[in-house]
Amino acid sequence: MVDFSDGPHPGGFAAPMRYDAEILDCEVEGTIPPELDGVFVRTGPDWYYPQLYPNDVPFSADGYTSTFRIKNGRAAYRGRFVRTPRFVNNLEAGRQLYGVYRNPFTDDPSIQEETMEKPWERTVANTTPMAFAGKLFALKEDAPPIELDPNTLETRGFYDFGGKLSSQTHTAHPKPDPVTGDLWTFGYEATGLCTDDVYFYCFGPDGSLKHEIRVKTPYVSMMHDLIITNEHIVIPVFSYIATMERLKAGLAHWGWDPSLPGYFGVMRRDGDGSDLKWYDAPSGTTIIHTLNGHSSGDRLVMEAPQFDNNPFPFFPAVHAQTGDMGPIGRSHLRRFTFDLNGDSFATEQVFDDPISDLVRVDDRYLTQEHRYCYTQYTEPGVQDRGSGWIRLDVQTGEKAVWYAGPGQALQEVSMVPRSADAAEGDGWLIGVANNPAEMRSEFVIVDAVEMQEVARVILPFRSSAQVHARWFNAAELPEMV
């Protein structure tokens, strides 16, 4: 029997959802855009069957990739678990067999020999979707990726971009560039657990390798993001670390150091990693997701939110001294201009308000300068709107808010261009909304410009859980009916 009276989600709207669905035509309230011809994929994790554990993390869970196909005004929705080897194991044995955070020392007997041996099959594939010359897969960076059908999303297996991966791991954040059409991509943990070598790949358009840099971190970190310029790689290294003591402990993967030094480690896409410069960071300096960047003659500009604290207490402090660790941390979105002849780099806050680490740009400008991100947003001290994407310009300061609506909960936005030449910021902001009074989720279409709704597409029941999503027109997915 399966139970989940002990879970971490015993009941309600985030309750897990263990099933796949299909909705050939769903309910649409207001109108479409008809210059929408894609999909927007979401990737999340969902509990199949109850943890090992009962102080495993969320970031545990079985990936469940969903989708709302856009076209001609219609929408369609399929959601599926994707079938990793761990998924695989745990049907056939009938409950939970992996224990907690990529920690394979924790493992049930009967697997544990081969999870040990090949860590990257204990990977669920819960983090965030990627499509790729003309493939679509389900990240996670525990693992190489997994392949999936983009139309059924049947899992293929994993992928190793023609056996040139020759890291056990590859991140959750690839970089396109939209100026060459490649995609920059790392493995951290590169040749095993524990271990601090980080692979770097450029991928031309057709898959093929086109270059690849090796280097060592100043200690095994919690590497979830990086940025690209036109010119450079920008690696954080912060508070979160992991050690095989702690794995052998029974331990989380990570653990919350913030007495460690950070570094921005800065080097050129076309060297060979030699010229890989480390910039002294602040103790407790975090920054788990990015934002963009741009190089230009002897400096390097980039924007991140940085956060003031732990942003996951689950994985808590490793010094008793350090255990009360306080409210969990918030974010704000800054901008670090590194000086690239010296050893220095300043820094300077965009917005006042705390936002979400969620931050995007129109993906058309990666690597360049930009105006305008978007992010997850609610006002300080209103509370009656619901949650709410913001619009705001990182060169004047101004913003604009769209709010869901009382009670509802925004996910990750992304931002669709309303043409390919269309100007930056014109086109419409999508994710989706959960609804907790109705008791289901709903993709939501904004106008970008003028930040009102115009569309939404209604689920009849509450949607899995998100991490990340991302929208991809027809012609990214080629296979896509």
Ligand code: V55
Second form
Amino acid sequence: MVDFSDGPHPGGFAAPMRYDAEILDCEVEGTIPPELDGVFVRTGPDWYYPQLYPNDVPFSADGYTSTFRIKNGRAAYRGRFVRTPRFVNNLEAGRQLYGVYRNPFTDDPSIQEETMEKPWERTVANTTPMAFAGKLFALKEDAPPIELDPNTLETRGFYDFGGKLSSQTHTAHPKPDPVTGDLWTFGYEATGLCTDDVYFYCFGPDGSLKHEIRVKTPYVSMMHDLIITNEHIVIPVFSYIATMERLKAGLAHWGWDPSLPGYFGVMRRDGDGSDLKWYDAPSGTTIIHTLNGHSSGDRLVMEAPQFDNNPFPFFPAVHAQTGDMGPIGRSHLRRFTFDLNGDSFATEQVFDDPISDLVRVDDRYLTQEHRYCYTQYTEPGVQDRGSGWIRLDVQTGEKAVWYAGPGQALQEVSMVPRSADAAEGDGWLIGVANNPAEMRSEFVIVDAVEMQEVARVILPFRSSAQVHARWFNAAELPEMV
Ligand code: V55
Ligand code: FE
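Show the same protein again, this time as the form predicted together with 4-hydroxy-3-methoxybenzaldehyde (V55) rather than the form predicted on its own.
Following is the full complex, with the preceding chain placed first.
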């Protein structure tokens, strides 16, 4: 029986949505710029059945992918639950069969033999959309990508890069290199649950495997994101720990352990991993998402938001009493400058106010030096304007902020350049605002130079919360009618 009265979201804006939807020609306020031709894809979590155990976490909710296809000033919306093996098995049983986050020991006996052997089949594919070689995928870091039909969003199944993905997992943060056209990506816990193996890949735009690197990490930590520069790979290892003992005890995959050392691992991206160097970093902090980085000579400069405590209180501290969730994390954008010949790095705060760690650059500048960082932000003291998107000049510290409107909550922003050769910063900020007063979601287009709204696509319903979203132009994901 489906009964959400005990949560996790019994009602209100975050209540489970549980529907697939399609609107062929959406209601629009303002004018969608005619230059916008492509598809904005969002992936996020929505519980189709209530969680099996109270200690499960929001990251276990079923993956839902939705698209705003934009062309000739018009917008079409589609949204569908990803038909993961888990979704299909739950639907057949009419209830949740899967236990707590990334822990098959807690699964229903009817499927547990399978999930112990193939833990990636527990995935909910709820984190990030990816386009690669003309295909669309929904990603979560515990499994290979799941391919979706880019037009209908029907699920095609797991994708293993033509047999080249030797890792059992694939990150939710692959990095397209705009200079080479390649995709740099990786999987951690690559050889099984709680293994310290990390496999990195470079895939060419035709889908071919160009390079692979295999390394081990000092401990098994949540390697949610990484930095690819023009020459190097930087991997953060910070404060979360997974062990088989935890899993056998029925706990969620990650525990927060501020007594663990932090590390940045740096290695050449064209090497074999034997040059990997671990730089000691402050413990009790963490880096979940990264902004961008660039190498030149014996220096590597990267920027990332850093939390000075546990950002995910539903992964409680390993040494705390049950129920002690610790403080909610807030992140600051910091710049880390590595001496590639030495064994240390310098840290500077780029911006003094706390910001959302869903930071983005114009993707044409990934691996290169960039000027602008975009993210969600509300200036301290500003009230009743809803949440904002900030354009932060990381070189001068100059900022400009656009606010969504009273009560509205903005999700992750994407930057779309006005044209392929437009100057950095010239284009639009796009993303979804949740409007709880109207109980609906709205797709917003903001001029990134003026920081003024130009159009809004109005949905007559809530679209479930995204984790991440990406814009793919019509050349990357052509529309098939
Ligand atoms: C994150 C999100 C996840 C996950 C692991 O934002 C890390 C970080 C939505 O799922 O499984
Ligand atoms: Fe992420």
